[in-house]
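Only one chain is given next, in structure tokens, and it is the form predicted alone.
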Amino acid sequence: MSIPEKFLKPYDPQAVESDLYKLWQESGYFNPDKCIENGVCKTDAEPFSIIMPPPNANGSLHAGHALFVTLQDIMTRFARMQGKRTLWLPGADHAGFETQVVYEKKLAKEGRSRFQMTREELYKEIWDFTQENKSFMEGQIRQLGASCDWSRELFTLDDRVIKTVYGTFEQLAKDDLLYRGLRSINWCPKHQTGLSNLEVDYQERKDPFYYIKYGPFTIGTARPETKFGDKYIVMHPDDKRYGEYKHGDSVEVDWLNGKITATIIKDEAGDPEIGSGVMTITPWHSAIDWEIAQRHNLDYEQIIDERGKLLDIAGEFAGMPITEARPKIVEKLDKMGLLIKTDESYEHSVPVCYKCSREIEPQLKEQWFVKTQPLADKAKEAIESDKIKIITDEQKKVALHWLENIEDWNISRQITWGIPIPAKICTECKHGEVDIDDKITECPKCGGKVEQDPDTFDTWFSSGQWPFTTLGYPNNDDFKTYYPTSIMETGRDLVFFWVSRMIMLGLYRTGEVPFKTVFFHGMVNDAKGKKMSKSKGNVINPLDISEQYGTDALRMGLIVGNAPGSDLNLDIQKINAYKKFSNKLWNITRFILTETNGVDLSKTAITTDTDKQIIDNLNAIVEQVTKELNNYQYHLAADRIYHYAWHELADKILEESKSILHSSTSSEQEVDKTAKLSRQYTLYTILTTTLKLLHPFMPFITEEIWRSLPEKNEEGMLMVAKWPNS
């Protein structure tokens, strides 16, 4: 029997990876219930489970879908050789909000603007956008060999997310742990949606800073345009510099609209270290300023509407955008002789959506607020007590940071696309109503007339409920078998977006942590070390690199040299190498096959003293990659593997091996049959050990390998077979 004519070209990924990856699925391997069916897993087989975290149905994937990909699947195929019961559910988010800034972006290039259609037209658009790219979306993570189960995959618009989501907000309200109040929001005058404290980016800015003449005050302020309904004057009840004046006390100013009475208020909020130490508030464009006219029953009017504009209050300037608007109110400052002085240098962070880079503008608008301190209580005790291991150390500091300062979270979004938020709104008093079966004809408060509320989710309110909902909490057997799930894989950039709140709202709804372990990855840059951008020109598109080099290159470019946490220079030249490894392991197989052919290794056994040893080195090998694979060193494993196969296998073994297994053409000494057949067995069980070593890291082109060895120990595909030391 000759070896396959394949082995006599070099290895083409192209040629084979959609085959293999076709032969996989349509094994059924990738459902642990066929694993379990046809033998190749106990049914009383430890679970493991990894619950993808559901890439945004609204564009291709990059550079760091295609690591969290790699690292998942490298899990997945590893438990899965150990015997474990092996779930990997995919899923795809609607994304809320990003998805509906991608799609403005579009409607933009088509002189269209959401504005211009009804709800229902927008959303059903919307819709059709992301299954287009969501099944565009799923190819990719097929191209990129991911052995999930695609007949438990889930949309985060699915009904059964929808009801799981409503159960949650239905029962926060019974908990008393949600309200819906009048509250300063961070708002963006592009989108016209509230965001989260999390969705508000901050630019380092140097800006003009003007001193103005207020009465006998001097206070400082780099937004003139908000002053015109400033009638507090603050100041600290300590500061010795006033101590003249009490709070109540009334002044008279000249001001922007003419003479006015203002109100001194002591509060902490002033800080004599700053200025003058006196400030006056405008309660609905400043969180802080909103926190001290709450403590004092202050009164406040708006000033600037949703859309950047100043309003009536401003007189001359109302209408005008606050940009356009600014100097000039600077300038009517001067000549009423308020304007003391400008500071030309004056540098502070500006909050700015985070995906437009519009400046924020604080509002005041009601909302739904989920109470979340009780909830991080639990989450920071769980991550304290090691319920939940979190990869890295660094990563556990900043979760628990996080949670021990955390904020309630406003889970409203004034946006069409995404879970609509079941709730009746009175029309007179404002009174919001948790209304999940559609039964409220009036307000239970003041029997006036109710609306629907028009809002939706902040979109990590149903994502943050993603593994348990997955898994259909409460009864389905999934839940039971499979949660708390095994591990929780993910960017460490959403340790506040995503992680945290899963462990929140996870041991709120279930009572247990979401995932035993939480791994971080860093962020996927290009060769230099610099951010991708498409500004940039330096975006490097994964499955572009995929089908130039194959699969199982770009993985290991993206696995070797990335330790948790840490970011990754994607490296063509790195990836480049790896192909060239692929062209190894297929030259070492021809070898090995070539020099086995015909051989019946099930009668030969090793005999020599230095096939044992190389067995025992070998076996070494396995041990130390075992281990690390189970401690997460991912990047420590695939490299040892790497090694052994071009450096020990390749370099030494084979070339040691050439004179053992022929005659030298310059002697007439016979070979020593029984070191050839020792050898022979040492070489080929080499060979398939190596192969599922390095099955998880390179799936392709050793499943293309193992489909022609001719004696593997094991029936049916290398994605089941035994892991060596199992």
Given for the second form:
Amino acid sequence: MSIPEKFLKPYDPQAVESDLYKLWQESGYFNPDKCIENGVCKTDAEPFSIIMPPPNANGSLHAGHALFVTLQDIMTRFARMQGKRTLWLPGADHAGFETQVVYEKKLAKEGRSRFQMTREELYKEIWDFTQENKSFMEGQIRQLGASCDWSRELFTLDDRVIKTVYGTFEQLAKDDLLYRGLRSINWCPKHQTGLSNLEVDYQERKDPFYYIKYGPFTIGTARPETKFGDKYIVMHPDDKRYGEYKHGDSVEVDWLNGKITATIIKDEAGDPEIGSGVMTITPWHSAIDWEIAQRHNLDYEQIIDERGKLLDIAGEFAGMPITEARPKIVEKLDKMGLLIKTDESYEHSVPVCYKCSREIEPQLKEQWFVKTQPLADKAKEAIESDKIKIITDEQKKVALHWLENIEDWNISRQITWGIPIPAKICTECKHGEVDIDDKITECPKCGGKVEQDPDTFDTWFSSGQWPFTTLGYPNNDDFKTYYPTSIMETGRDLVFFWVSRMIMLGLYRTGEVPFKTVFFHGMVNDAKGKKMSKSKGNVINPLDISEQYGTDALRMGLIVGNAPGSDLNLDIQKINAYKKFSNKLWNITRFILTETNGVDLSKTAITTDTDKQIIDNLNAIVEQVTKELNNYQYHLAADRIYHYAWHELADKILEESKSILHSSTSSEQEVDKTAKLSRQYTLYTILTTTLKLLHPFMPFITEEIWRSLPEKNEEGMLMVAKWPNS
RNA sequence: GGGCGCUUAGCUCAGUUGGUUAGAGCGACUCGUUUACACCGAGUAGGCCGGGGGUUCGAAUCCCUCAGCGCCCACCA
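Form predicted alone done; form predicted together with the RNA now:
Let's see the whole complex now, leading with the same chain.
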């Protein structure tokens, strides 16, 4: 008998990984039902569930995906080996606006535009596009070793998902937590849709700032093009400089289109500290101005259209885009003697679309809004009472702070790619009515004609319901078994977009928290700590690394030293270190297999004090690693096993073993034989135990070694072997 | 404007309720290729744990303060 030949060569991940994945998948053990069927876990075993954050089906996986797959796979494999009823449910996200933006870029490259296509054509094309990406992405997730249950995979546009989302929409309407109303929304003139506050970025800019004579007042603005319709002058009620003016007084003003009558409005929003303390308002194109107008029941008028061009009210400037019109308007103001001065060094931050960086133009639109405060209060309570435990404490504070300052949520999007909003809109009075079953034929308010709401839901409205839609709320057995899920593992950047919404909507719809724990990982940056981006050219493709260094090395490189919640600098040299570690394990195995070759290892016979001590140490490691895994300290556990395997097992124990195993010169043959046998058992025990500890982190090489062992004291795959101290 | 962090070896970072000579990877230097592995081994150098103050028998760890860096949220007439 001799040891397998493969150990005579360095470890070659590429030669084994895909076969191993196939083996796992064919075993069926990714599916907890199969585990029960085959006695790997019991029906009444403690359930453990993770819903995978569905990756966007509009591209390939990046380093952040590799991190979350690794973390969740560690959690899943650990739970499975502990005999828990373990489900990791995968999915893919249609990612509404995100995907439509990606697809529009693709169209632009081909010289096409969505505005030249019918909704149906566009929808069909994007559907095909996502399905193609989805299957490509699934292959990549497999390559990373994910032990998720593919038989339960869902797409965010599957019928079951849509049905549940519609149910929630209807319920919100019944509970008076939904309304449709004219509001100031963030409008992107390029993408032709409204965006939530979270989808707006701010950019620091330096622009000219104009001081303009407005009747007896001086007003300041960086945006003279919005001023055509301004006919209200707002000032703070306590501003003594303007004590002579009373609320509602009229003032004659020479303005852009001739003489107008403006009205004085006293409102707390007027800040005496800024400029002259006087401002005019443009309710249609400013959220703050709109609020003031609402408070005093003022008129409002649209000045700029959805494409960012001036309307007829702008007189000779009508039809011009803002950038072109602005200097010409300033010129006119100057000619009219209204321009007092220009400040060229005005620095301010302007709202821009987070996708295209085009300036956001606030517009008044009828949209569907969710009243979030009541939902947020319950979410807050769940977090504060630790019904949902958030890791880390810092992220917990961030989440609570946001929930305390939450605003109503605009869930309407003027895009094609998404779940249609099931509602009818009256063509006459603009009233909107929820209509899940497509039954309404006339406006319930005015009897007018109705048409289908052309808008779709904000993606986060549907993905905010993902934990219970995936599990089949309310009647599916999976829902009953696995909800609330054990842990939600996702990126720190999704705390507001997704996690907070899942907590709110989960509590609202099911009455229970959607998950008991939230684990936030940080962002994956390049080796120098810079954010990866295509334009910087510093993007590291995890799949390339996986092929070059082995998936196990990639996984270790992503985990070790990466404390929860903190960003990670992905250094290729670090991954190389774990590639070497893979090979080290390989050679440890080779040594131990060689030294125990032909020995019956079915019963342990550890007799010497030294060996008992070694086993005690090993058990201490097992305890510590288990504790760290239970405390979500994956970065410490991985490092501990690494350190033990290399610097304890290989450097010390193996070296010392050489003299025990090869003491041929001694006259004390009997004693030596016992000691030798004891050491052989010891080494073999350490090897099998270490493989188990390491399996969640480095599943491929450990499984590959495991299946080459002659004697395991337990049958089957390492993936479903019993965790050492469970 | 509000909130949250970070500052530890040349570089990138760990360090879990305060406890003996502060750790890892990479890098540097010296030595070593005798039968697990050169994708290796043995060893060395390198840190007033950002500055200052305080609590304590004891502080990288807790408190205050200063400096530098970063992230998030809100917003600007």
